[in-house]
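Just the one chain here, the form predicted on its own, laid out as structure tokens.
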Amino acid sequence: MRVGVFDSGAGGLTVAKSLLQTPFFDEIIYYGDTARVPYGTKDSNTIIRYGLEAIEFFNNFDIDVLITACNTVSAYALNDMRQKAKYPIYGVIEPGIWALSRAVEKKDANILIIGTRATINSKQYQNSLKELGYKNVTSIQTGMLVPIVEEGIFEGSVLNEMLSYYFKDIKTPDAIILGCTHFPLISEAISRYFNNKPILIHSGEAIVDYLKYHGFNQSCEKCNITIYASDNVEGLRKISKKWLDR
């Protein structure tokens, strides 16, 4: 089977690692609207052509499945993604307030979310943790994380005085939702910057965990990735190599 994975940037490798680490397919087409990100600045109506003209690159692949790696397109585009398409497509969003609610069981818990402008505006995780029954829920735009990913910026102080700048006034939460795909490419960052005490979810793990209750078998011995961008391809794969490892 053949899977496309859709991001607004270097985001979705995340979620693609973990499809290499689990391999339910035999090849992941990565495409990473790098051009145009970040799309969490963006409006709803942006957001939901870049999702319509995702699809129609992926068009172009015989793929299987498409899985929707941004958060901003999960909470905006993906109905409409789904009309236009003849394959499934998967977000992001439902399976990671599903990981939460089998990591998490206290509704009593401090849940922190933290994502871009556009997918906290958009109240999907606060919305849906409300109606599991969470009352301790707080949730922040954490944007400028993006550009840091983007430009390969991991570790050190420009990505801690970042840090600082959003969580200074932070009480350590017990789970924090990563509720971008750029962001577990700093969960070591995040997770050191509360004492490593929270629970981190991260979308990658999220999506396998999803996929497998919901059928998917690891029956493939390799997977290969392909990746593809809209500008900037060779920095993409200098990501890759060093997340990715290949």
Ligand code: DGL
Given for the second form:
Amino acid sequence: MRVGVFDSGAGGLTVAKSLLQTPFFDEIIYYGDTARVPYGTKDSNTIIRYGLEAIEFFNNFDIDVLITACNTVSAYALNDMRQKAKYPIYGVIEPGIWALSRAVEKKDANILIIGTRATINSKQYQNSLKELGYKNVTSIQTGMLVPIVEEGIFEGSVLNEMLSYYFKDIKTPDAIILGCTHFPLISEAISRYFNNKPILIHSGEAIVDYLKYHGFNQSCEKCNITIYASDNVEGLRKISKKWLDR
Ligand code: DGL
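Next block, the form predicted together with ligand DGL, ref. the form predicted on its own:
Below: every chain and molecule of the assembly, starting with the one above.
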């Protein structure tokens, strides 16, 4: 089974990494729109257009399913993309909510959502959590963490400084939704900031469990991944070699 994985840039590789650890697919076609990253600062019409253009890109490959490994695109463009595609498309927000609801039973738990400006403004996470009865939900736009990750900074003083800037008024939460696929790369620093107390919800792990639950039971022997990008494909391939170790 061939899966397309789409993100604005390198962040979706965290989802690809989780998928590579499953036997669901024999081939991953990864597309990062590196020419236009970040998406999280764009308005909804632009994000929808980028999502539809990604469908055109994937028309060059005979994919069976597409995973939108970008919370920002998942927040705005899934319906339009689904209307244009001939294969199923999964986003990462619904799996993230599902993972949170399995990990956190208490409805009065303190939940923190971090994501891009667009994702937080869409209120997709906040509204779904409210519908499920969670009462103490805080959300913060942490878009500056995206270029930090794209820059390859996963630890150290610049990152810690940025975390203090965003989290200075936040009491240690019980759970944090990493509502941007770039953030698992800095999850250790985030966790350390809060003394390793919160449960972290990671889009890649969430979608793997979600697919399993929804009947994905293929047992492919090995999975190849090919990386494509709208700009500096060699740069993205280098990052992917490092992160995915292949
Ligand atoms: N990785 C994207 C996400 O999950 C965000 C990065 C961006 O702003 O393009 O939302």
